[in-house]
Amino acid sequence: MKTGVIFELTRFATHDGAGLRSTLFLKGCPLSCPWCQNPEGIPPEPLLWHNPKVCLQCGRCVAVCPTGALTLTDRIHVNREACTCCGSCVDACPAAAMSISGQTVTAREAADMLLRDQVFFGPDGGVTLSGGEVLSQWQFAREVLDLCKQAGADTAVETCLLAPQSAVEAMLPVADHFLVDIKFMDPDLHRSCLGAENHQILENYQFLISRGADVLVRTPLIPGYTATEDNIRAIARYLHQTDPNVRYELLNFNPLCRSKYDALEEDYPVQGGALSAAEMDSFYDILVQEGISQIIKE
């Protein structure tokens, strides 16, 4: 049985697809956007996570941590290249403040953490499967589906879609539903914010349109990135192109993750907040004139 690396799991989910979900998180993500709502599912192996709200700033952390990748100045920092994650610190904190994001599992135990709530899901709800990128750890992320199935229970997949297309074909049978980001139309603007190209991504996208999977279609509007006339009018048009009647999903910004780049020790890029409600309408205006019929408003 396959196993893989998971970092969250979140229930009744209401944004990962219809109705009620539970919702599994895979690390591992090809993709570097820098306004990334899980930076913690990015890197594929586990990662310490320290909370500076809850540290009491004792030391204990530092005088157990085997390697010295802890240091205590105005708050706890963590070295990473010598972080070994092996959890000491983890055991010493007695505020909890210390955690380790990431843990291995195998399909049978992933499948039945998401299926723990399968009496809640209703007609409409079901699983999915989100990241970092689930097509990063595809082959463990099918046979988590493929149980999920037999159970059931209805699937769903968001990806980015950046990777080979045998990973999407293998992914057909088992996901009932593809939930599809695509950030960037201009390939210039997706290789220099993004770290990679989007031909495979858009090639992807038109293999599970051409198989005649469900797909929703969505774009994260974030400030300064994203969130520009040109970009969503190219993206809208291509869509449009591709499939007259897709559904397409605009995400305003969420800046609530800026707790989870200080517990990092990163900066985080994205200035402001949400867009205004006149902001959002001025984008689905756009929607419209380039011929979107299926809108899927928050």
Second form
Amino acid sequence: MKTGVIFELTRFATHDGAGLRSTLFLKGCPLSCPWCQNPEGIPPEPLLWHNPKVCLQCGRCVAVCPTGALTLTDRIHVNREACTCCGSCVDACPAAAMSISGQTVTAREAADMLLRDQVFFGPDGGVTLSGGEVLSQWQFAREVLDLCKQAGADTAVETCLLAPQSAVEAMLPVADHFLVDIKFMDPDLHRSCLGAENHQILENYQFLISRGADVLVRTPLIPGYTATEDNIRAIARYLHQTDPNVRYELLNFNPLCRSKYDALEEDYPVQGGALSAAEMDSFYDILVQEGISQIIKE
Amino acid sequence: MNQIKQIAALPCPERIQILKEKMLAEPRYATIEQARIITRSYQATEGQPRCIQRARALKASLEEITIRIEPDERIVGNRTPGVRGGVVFPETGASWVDREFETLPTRPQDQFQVHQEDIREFREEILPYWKGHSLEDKVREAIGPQVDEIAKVVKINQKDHSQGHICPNTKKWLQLGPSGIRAEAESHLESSRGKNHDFYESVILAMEGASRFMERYAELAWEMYQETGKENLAQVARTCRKLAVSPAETYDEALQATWFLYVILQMEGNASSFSPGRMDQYLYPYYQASRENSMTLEDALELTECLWLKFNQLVYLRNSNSAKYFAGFPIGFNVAIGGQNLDGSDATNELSYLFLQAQSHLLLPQPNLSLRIHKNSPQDLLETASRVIGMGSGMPQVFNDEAVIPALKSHGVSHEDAMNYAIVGCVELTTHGNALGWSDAAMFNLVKALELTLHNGVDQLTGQKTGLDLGNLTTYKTFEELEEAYAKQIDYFMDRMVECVTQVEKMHEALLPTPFLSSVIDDCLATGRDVTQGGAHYNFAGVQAIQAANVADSLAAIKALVYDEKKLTAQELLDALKTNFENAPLVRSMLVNKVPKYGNDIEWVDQLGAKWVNYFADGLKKYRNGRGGIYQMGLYTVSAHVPMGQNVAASADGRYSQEPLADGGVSAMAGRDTHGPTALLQSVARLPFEKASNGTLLNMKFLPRFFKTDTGIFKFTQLLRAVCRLGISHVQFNVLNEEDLLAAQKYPDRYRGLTVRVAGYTAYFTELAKDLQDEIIARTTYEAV
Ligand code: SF4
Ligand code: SF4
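Having gone through the form predicted alone, I am curious about the other one (the form predicted in complex with the partner chain); can you provide its structure?
What follows is the whole complex; the chain from before opens it.
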């Protein structure tokens, strides 16, 4: 049985597909979107997570750390080079302010975590795999979804589609729905901003359409990045050409993840907050102009 | 059903808005008018059998009490001339009124204005007659010390007011009316002897009073009609005149008759909660008849809302201590909608939707609207109800047939009666029209019992030894030894509790026979016995076990940290508890953070809660109540988790001394359920709902944004269906408002489970930076408008 590395389970997920769902987040992503909502999901290996909001500054963690990775000044600082994720500080901390993000589990264990809430799924809810990038662990993902399908659950995959086509193909029999993120149409922008080309992504998208997969395309509207008229128009045009019946959803920017960057002692590059209703409407107008008929709104 | 859409589009009638504003603007007064009438009547009937004395006192009240009609009213009747008056009721409690009369306008909870001359009259002319003779004084005389000795663990109820929490047979009342019931009593009169004879006579007197009460309203309405020419008053006059002598036939007559029933029940009993139960079922034939006879939907809604307003005009005057336990003057007109027919088919009808629409217009505390759901509940009903829930009045609350019906059946209720169950008061379960449930016999503080067990039976707040001394945490060598001691402690207090409850019931039988109520509870008229004598078909007594979450969390912390992992010594923990964690913040932090908590779908922790709740329920089975029926367990506190928490010193779940316990009944401790609503529900579902046939209470909180979209509403209905599948008896949903979120900013500990669900991930509100929190608060307030 395959094992995989996961970093979070969201139960009662209400935005990752139809109905009530459980969503499991897999670690590792080939892109590095500057606005990423789950920065802890990007590196494939585990990561020590410190939550300064609940820390009592008692120093117990500093005392037990075998590698000297921790220092306590105005707050606890983690030297990530030195930390080996041994977990000693997690055990010693009386406040649950330390945790390891990233846990290796078997496909069976992962499926059981997802199916624990099966009683809630109802006719159209189910399980969703997200990340990170699910396809970076596609063999594990396939096995997890297979087990969930066997148990009768509806299955969905959230993906940026940056993966070999064989990986995408492997998901076809086990995933009932694909939630595909398309961020930029312009290949140069895609490369310079996210660290990889987008032609593989678009090829995979066309492949999914050609195979009749159930696809919902989503674009996160990030101020200063994706939320430009040119970009949204170009994506909408491309989508409509590829699939006249495309279902397309614009996700309003959500600044809440900034708190995660604070915890990681990193700067969050996106300025500003969510788009106003009027701004959202002007983007919806573009979709209509480009012939998109199935605009999905929350 | 096209009707559903039509009903959902009906606006709030203008008449209702006028009446509502007027009602809410009127100040609330405590009144002694009925006390004066009752006292005089008693003085004139000295030496007669108690039930006759009481019936005559009621009759005199019905004949003499000042009545009033608002010019715009279509449904009339009240027991005080002002709305929301607090009725001083000397038969049950005069001494506490004497002690607290002056403080009524200023006390912290449930204030009433007073007239100074009333205080004087009460002290000089009413109090002397009742001193030593009211229920309150008699109970105190008989068992005062016993009640006080156990008070921190067991709160004995019904000591100074009549027993309520009853769902009368409204259907019968509508079909017979006072004259029909009187005829029934008369038919028994001749062949009966002694006490039975007195009983029938008392019923006849009560019915005479009821008819006269209705006539008086007819007379007043007619007078006012002649002055004003307002058509609604003429209609009221015709209806009241008819109801005084014959049964209801139309929807407006049925609503008016229903309201008279509840006003008179309160005039006789002055009790917390007489509940109409399944009004959408028994009123439906009248509704249909009127609809076929040209009543419009608009008219039906307006009439319904007139009654809805009425439900808010009777409030209940409690003593200050009791007001803490049951805050907000609840008098509990509980109306149940939906549910099933006897054959298991869905029972929803147009009235169910009409009632929901009325609720969405008024958003007042009464009626306490309850939705019965089952595995085949129609999606339309769940969606309509979800939208009303999203408006934030906490209603309708949701009851689950799949859990409640089996629970009732396993406590001796017939299939037929179980299928037709209703709710009384807040969340107490009952059969319809044939039970005296005595649902609030007592509240048992299991968390306090655990405190005594950990500390040699010594109350850590007072230093007095009030429990059994079985040792302390350092002398129990194993967790099992601790559990054995805990079981003994519970047994000890349960024994003493039952002795007290039995005495209280005896006092009610001797002092407070209720002929009017008995006439609408089956089998009283058939057997010639008052409800207080056990005349009802079902005779239960209910005790609440409080509070599963704190017991589970405390025992889990002790088991894990002291016995299993040995991260704390027993002495360390005891010292920390004794000093309220003063010099041991890290010990407290470990108790809170290093052991999983009830409400997070962690089986072994949840099972600890379930185990003691089970133990308690099984213990109750050993006893019979004063009317020969069984005891049933409930798992609810309403607002009592606050005063009951004040009775408990620091506990091993990390709760500070005198802080509130977990709320509701089966909810998790505030802020300790951090894995979302599904995990909470999975934990809750591990409690033995089949044993909690007296009722349970689960509170859940949602942000208003969840209800803003059709997808959100749909997902919410899916959650309701899962509650149904999980077999959880009850859940009530609170929609968080700005105030709650500001509180969450200030006291993050109590709101640690509060999440903001966004695409991509779920954020814990309390872990967000302040400016982000502010933004959510701003948006919540904005969206709520
Ligand atoms: S996980 Fe281990 S190495 Fe890393 S900071 Fe904690 S104790 Fe040190
Ligand atoms: S042990 Fe925990 S609470 Fe103490 S300083 Fe370290 S992270 Fe903070």
